[in-house]
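What follows is one chain in structure tokens, specifically the form predicted alone.
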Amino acid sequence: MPTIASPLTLPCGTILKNRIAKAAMSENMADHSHNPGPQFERLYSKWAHGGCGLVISGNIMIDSRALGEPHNVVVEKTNTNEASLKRWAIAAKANQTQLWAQLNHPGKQTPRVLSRDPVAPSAIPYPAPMNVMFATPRELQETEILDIISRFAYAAETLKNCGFSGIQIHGAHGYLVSQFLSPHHNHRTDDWGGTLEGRIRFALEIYRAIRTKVGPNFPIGIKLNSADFMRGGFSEEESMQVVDILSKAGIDLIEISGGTYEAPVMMGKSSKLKKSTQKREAYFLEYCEKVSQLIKTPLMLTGGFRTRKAMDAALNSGACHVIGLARSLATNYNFPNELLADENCQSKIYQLTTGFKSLDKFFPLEITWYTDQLHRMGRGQNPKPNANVKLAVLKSLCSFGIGGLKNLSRSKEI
């Protein structure tokens, strides 16, 4: 039976040395030109030596006009420093570790202070209180859709040439690919919307364009929602159809997550989580058990894993092939080595609060506090599990500048 220590051969022929993967966490610490500096080398070197078989980067955006955060890394034809990307890749691939770049476009999920002209499949605004931070988008024209697809392909080819081991398309958590898949966000009546066949076209064309650039032996994965967990959104039934279609198209690894920032199930904050799910730890294990019967493509399951016993049980059952870890590695970069050495090992989860319920509800503490831990490691420091939550929120707000503070002050929720 496979365990977290077992190697895995992907369809393209790439071999992961073990089944532990660092799932993407947005670093938000690129320089003003959106290039990675020495902080990325220090942070990813820690994760490489920490024992992961696969490390997936945080959001690498493909258009500097469309950012999720102020200090995202961007790879595009202008202003990209390939030397810095190469140094990042060298540091992250130490210890026989695979480094994959997660490519993303935020669509309308870009803060007002970062984009005055957000785009989306359709011009549908976010409900309150999210409309405070995110402006109503305009609908993409077909020429713009084709341009975005070509940007994904260009970024993938560039990152391969700079030494990255693979690519992951971010198709989850409410970003642009996820918006195209969702009937809640995509009301188009042309070939890019309507039926599931139309809504999946954007993701498929991105995959095909990347495959053309990187070749058949280079790993390409995708991160998908098991469901959006919101009324009228991307359903579990549609998700299974999408997984089946992408598997047949030749994708090498499908990471399963779920939810959006409107319904953040991926952070374990939903009343929809069953007691049986909580006991087995992984949030989307039942979904993976179903979909693994439909496809042969390896599945990576992310969200909720805390103990080696639960990880090995999920692998032994055949529900998934790779275990995705995120927050555990933000507070303990050596956690994979500890898991491999001790069958009774488990991670500690921190209950985060600013002390103000309204602020906790409005602000994504699970992102800001853990991102601050990444910044500490990027500076060469160790994680600080007792770090002040309110201070992490303040640092995050300051990164958005005065405009971000003004938007927050206008919120009726605080």
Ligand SMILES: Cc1cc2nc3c(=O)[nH]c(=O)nc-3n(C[C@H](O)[C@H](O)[C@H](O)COP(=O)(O)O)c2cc1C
Given for the second form:
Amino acid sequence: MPTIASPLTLPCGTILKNRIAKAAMSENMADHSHNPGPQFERLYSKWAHGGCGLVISGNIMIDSRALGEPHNVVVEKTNTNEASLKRWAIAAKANQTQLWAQLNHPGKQTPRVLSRDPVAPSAIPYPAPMNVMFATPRELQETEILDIISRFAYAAETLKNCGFSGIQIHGAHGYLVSQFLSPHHNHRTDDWGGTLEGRIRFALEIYRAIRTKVGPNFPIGIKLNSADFMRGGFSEEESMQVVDILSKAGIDLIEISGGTYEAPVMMGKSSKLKKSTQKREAYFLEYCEKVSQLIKTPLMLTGGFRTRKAMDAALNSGACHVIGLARSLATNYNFPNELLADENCQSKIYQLTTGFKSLDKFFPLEITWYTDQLHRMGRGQNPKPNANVKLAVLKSLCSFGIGGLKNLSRSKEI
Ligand SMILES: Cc1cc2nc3c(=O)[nH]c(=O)nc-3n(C[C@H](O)[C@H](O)[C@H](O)COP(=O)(O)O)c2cc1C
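Instead of the form predicted alone shown above, give the structure for the form predicted together with the named molecule, please.
Up next: the whole complex, starting with the chain shown before.
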């Protein structure tokens, strides 16, 4: 019976030393040229020594014109400082840790302050109040789709050359790959839309282009939604078909999450998630129990895990093969070592509030507050579980305001 301590061999032959993975958390901490500085080495060295078998980076963008946050790392032909990526990889791979780069394009989910020209499979606006933050995108032309695919492949090859040990495609949470998969966001009538066969083509072509560049022995994973949790969106049935197709295509690890900015169920916070699911650990466990029957590819399950008991139970049942942890590792980078040493170990849950209900509802507090914890570790400090929530909100607003202005003036120059 596998436990969190058991090693795992992936289809490409790579061995994870245990079943605990740090899920992607966007650092929003790169310099003004979107390169990672020494903060990344300090932060990732902590996680490497904290005991994870696999550490997945925060989303790395493949086009500096399309950002999710002002200080995302970007890997593209014109922009990349390979020396800084190499130093990051060395620090993160200490202690036999696998370091995978999560590659992303936000599509229409790019804040107005960061992008003059948001693109998406189709020109469908967000409903209120999301439309305050995100502008209506324009539909991508086919030549642009092909360019984005080649950018994913270029970034993957560069990161491999810089010492990263694997790649994860971000296909979840309402970003571009997930927009292509969704019948709500993708109304295209060409070969990139329509039936599921058309909508999955973008994800498949990205996978194939990366595989061609990195070869058969290099791990490639994808993060997918179990569902979008919105009417007319990507459903659980379609998600299972996508998992099956990607598994047959040869992908090495499929991480299961769910939701989008419109329905942030990935954090267990949305009213779209059943009350019983919100209370339970592992929000997407039921989905994994079903989909694991269909495929042989290892599954990583992320979202809501807090106790070693629940982690081992999920692994024992065969529902998943790797446990993904995010917020627990932002407040305690040593949590994997503690889990491995103590069967009764569990992480603390922090109830975040600014004291203003309407602000709590509108503002992505979880992202803001936990990002602040990552920044502390990047500066060489320890996480601070009693950090002030309002201050974190203020810092985030400043970062988006100043970062957004700088970005817009840069894109004007281009
Ligand atoms: C600060 C922060 C940043 C995140 N950034 C990303 C990201 O870049 N890519 C991604 O796939 N998920 C991202 N997530 C979602 C996590 O990977 C994970 O799916 C979610 O937090 C649920 O797991 P948890 O309950 O262990 O926190 C982020 C979460 C947090 C808290």
